[in-house]
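To begin, one chain is listed below as structure tokens, in the form predicted on its own.
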Amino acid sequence: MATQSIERAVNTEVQLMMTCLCDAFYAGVAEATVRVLEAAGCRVHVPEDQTCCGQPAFNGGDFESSRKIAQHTAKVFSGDLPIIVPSGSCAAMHLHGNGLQFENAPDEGQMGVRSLAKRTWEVCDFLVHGLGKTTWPGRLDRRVAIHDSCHTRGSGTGAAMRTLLGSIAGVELLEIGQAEQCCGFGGTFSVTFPHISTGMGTLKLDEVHAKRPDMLVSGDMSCLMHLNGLAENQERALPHCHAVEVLAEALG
């Protein structure tokens, strides 16, 4: 089916890092994320040896590690384009982790680490902030719970969702009660906590089934596995979907 056409940007070209998440369970939402990107007029290029952010490894300490993967991206990810990823959690990590875990480095242990931070983009915080897109075409008839992941706090991603999502003609979007409370994975924390972190996440889930939403949205996968790995198990199971895979939907 013929992509819609939206006002364009011109000849903009970005690199997509696609994230852990996409390459073991979201396939999707890279899929997603480039078919937007290339209606919005961008030139899209994946990095072939691209791994991941480096986060795991951060929050677990390990910082030995997680300073050899931003090295690994900052040489993958050279050059000046725009670096753009469909996941705050990973975006946060090149604008915030990176300058944490290098503070003390030498310029020249950083291997461009510092340019990451200046380039990356969350995708819908690119496309309304960066590209200046504010409507978004197609007809979706969906209320939408949408859930902003701790990551994001801060950054312009939650109000671009909206801004994207709520211009799509017959998405309504639904305000959920302690919106600013966390999903309770927060990686490793759901692991070592495990009793916090359910309890955390359905008092999340309480909020978002009170509105009875057509679907759960997010801008952060792993978010979305969480909660609906704990819909599941409640046998109260909710559709859901990542931000960009709404309006790709909605392209047509």
Partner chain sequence: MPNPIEQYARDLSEETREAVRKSGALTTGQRVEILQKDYEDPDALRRLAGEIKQHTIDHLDSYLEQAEASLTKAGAKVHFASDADSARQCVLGILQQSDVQRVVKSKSMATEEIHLNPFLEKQGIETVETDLGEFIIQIDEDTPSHIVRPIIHKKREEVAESFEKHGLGDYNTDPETITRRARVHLREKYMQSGAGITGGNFVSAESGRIVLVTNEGNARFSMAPNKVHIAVIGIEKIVPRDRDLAVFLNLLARSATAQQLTVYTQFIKGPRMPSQPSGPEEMHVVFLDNGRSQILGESCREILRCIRCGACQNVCPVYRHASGHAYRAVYGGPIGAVLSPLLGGKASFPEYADLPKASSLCGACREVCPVDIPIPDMLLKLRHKGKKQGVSTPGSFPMAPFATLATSPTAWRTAMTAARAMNYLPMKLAPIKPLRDWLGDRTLPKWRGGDFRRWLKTRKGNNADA
Contents of the next structure:
Amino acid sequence: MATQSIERAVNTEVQLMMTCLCDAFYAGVAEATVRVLEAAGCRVHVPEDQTCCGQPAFNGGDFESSRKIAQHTAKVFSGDLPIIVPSGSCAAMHLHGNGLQFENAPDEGQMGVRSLAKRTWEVCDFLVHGLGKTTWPGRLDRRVAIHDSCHTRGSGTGAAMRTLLGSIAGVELLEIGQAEQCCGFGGTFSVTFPHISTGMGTLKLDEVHAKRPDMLVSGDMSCLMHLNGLAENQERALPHCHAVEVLAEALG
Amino acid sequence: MPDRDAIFKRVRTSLLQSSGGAPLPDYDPSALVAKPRLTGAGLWENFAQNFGAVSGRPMTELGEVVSFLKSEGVSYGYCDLALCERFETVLDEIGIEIVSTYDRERYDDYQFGITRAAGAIAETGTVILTDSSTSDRLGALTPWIHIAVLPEACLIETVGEALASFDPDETTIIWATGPSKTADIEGILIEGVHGPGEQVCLLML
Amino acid sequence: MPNPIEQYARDLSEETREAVRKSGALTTGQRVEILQKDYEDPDALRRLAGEIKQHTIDHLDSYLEQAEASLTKAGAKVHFASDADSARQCVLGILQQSDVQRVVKSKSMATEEIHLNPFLEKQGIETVETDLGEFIIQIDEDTPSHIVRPIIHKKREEVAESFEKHGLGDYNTDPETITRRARVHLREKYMQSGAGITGGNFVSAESGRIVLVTNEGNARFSMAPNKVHIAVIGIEKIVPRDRDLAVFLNLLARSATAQQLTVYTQFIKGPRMPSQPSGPEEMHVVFLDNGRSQILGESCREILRCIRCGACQNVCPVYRHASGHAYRAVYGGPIGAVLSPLLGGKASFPEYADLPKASSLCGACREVCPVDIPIPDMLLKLRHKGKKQGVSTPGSFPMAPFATLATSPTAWRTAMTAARAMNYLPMKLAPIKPLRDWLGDRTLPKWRGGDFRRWLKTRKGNNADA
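Form predicted together with its partner chain, following the form predicted on its own:
After this comes the whole thing, all chains and molecules, with the earlier chain placed first.
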């Protein structure tokens, strides 16, 4: 989704949108995001009433449901502070998906949803293209394979992730083959199309393992959850984590 | 014509639903040029390079054509009447016969065809054939070998310039970029499907 | 009931899957290579092409009128066909008027769409496909599974068997031998027929020139020996001016087959010139609507920019796993998932409403589209259309309960914590079949619902509020 050229709010006081996936499974990623943002000089607010960006319903074509969730999110994240998300996918929902589901809708019906697109950043994108960080301290001797999640296509996330991770002393970045191919998750897609989804994920794992990395890193836990779930089943699991967890680890 | 009116009516009704329409963008034609394909010393050199890259055979000497035909073991071909004088004697010497009338009954007998090119595009290695320059469409199409004779002045640098120089009177303009080919079976490239399997371009100074 | 595309993918042989996947991956890679080699900013070209096409379809009435006038002036006869039946009758009428008994055809998706071949055959007119792939499809009574590579799903052994069966030589699997045999067989057909039928890749409104591209030279050969040329072309194929063709030709060949230009690029605006001994005396253009004018008024109108390059099919992971036939219609892959539910109008929408679901919405198709069609957005809009119309598609999930939960923060927090119970459930015995299938191939991470929220609250000296 073409998000690169969007002008968005920048501030060292930010709101964290933890994502439902981190709320349910990946508390460590949300914690790392707070630590990393604080290390970058930010004061982080975490609105308690946050739930989900609405993407599961949106992707299912149930815009009536997903619009309600978006309106709830807009209410919870009101104000003008940047909204930082440790997920390219949830960020894309704010930057692109909401525009689509509220296409032709009058401003008043959106109840602040439009403001989300002007303030939302994927966390790595924010650190580099918002705050201007180009290096990260610490040392980690590790070969890191990067999986670009589909919803960061055309955004600043891929470059930002490489800038930050690549600047950590000792980190060797590995580009995996056929990087444009999806891991096969796609939310409910993987449930409706399990055979195709598994096939896609298996191919992705083949490409990842071909590079013999020490770990697999991405900006979206959904892809990693799916890939690791498959890898464990195929008895070829490898360490995997969100890019901010690597940054947090480098902080020591 | 009820269908015509119905289609226009539906199109117009549908266009009322759209927001008035996007404008035709203004653009710089030079942005469409594949500049790395034009780094040679001149038009012919660039053409020859790009034509060679699509399995075409660029030639500058009549002798090259003669030896090529000899090496291909041909004995009978079609030649544009306007070019016969140039080819007749040299080919006759090595036992190759040419005729200037294309006989449809004998379509399979012509091993080569020599016709005039109306132009060529350096950027893409393309030979331009038109109805008025081609003495017989079939003579340039059915033989395994096609030799296009190109006057040097007709070389054009880019695709954009070639489009801009279309003669409005020509009802049929053909760009041939190398021999005919297919990759339909398992993606394996085979040259020479329905049209020529060898495409020669002879520069005429 | 499993989704039909999922079912088709399950049943597909690994051999076919591998063939489709390999071809897709190879062409995708070559496409990127040639675009990056030749242009500093290929994406700017894609956007430009999209803008020109969008402008054209936004003003389709005037451009169509202009194209009609230009063609008529150049000596071509222009016909209009509202639907498939009308187009078939129109072609038949032209053939009957010239007493044509045999026609040769050059590959055309528009004629696939209107199922012209079986119709003409039924009328006693021998109709021979001349593109090698389409010829093989025809003798096999198969259907094309890719826009550009119709027999992407076939192995050479199958082709060898078909050739043997149809008296085209002994069993031989060598692609070159097969090609030569087709060459010999088909040139007899070209020379003996009375008309050549083609599609059209573009029509310049300014000059009326129809642009036809083929690598094999079969469109050229379908015309050169024949009295009559009929081009069946969708009304959306128009571009404003000749010079705009530079944008599209450069992108089409690179996107479709990673070539700079297709071997034969033909610009035709009428019958042969009087001085030319070979070539049609009549040129007919049949402009086909068949649902396009309806699509123009809907929210997915950008799909009419499509120039049929097949790049979205090549890159699509779902297409690569399921193959084109899984989409049950003339157009497979991402473009088919949008076009098929729309082309037939209201009547065919429910029949194809499941196709837009066959995507992880990964967006790879949009990235490669030479006319920058936002295909994933359209898949979403069509899913929404299906939901609104109450069309049930296999594998749909009700989302209303989730929306209720996600808009009730207290209930949400409770659920997050309560669902920790999941960690103690035997997930492989999950009660819902799709979920069980899903878990058959995957493990789930440990549920840690609410942990982050607790961490925030207990964290000493933090400046994060909760």
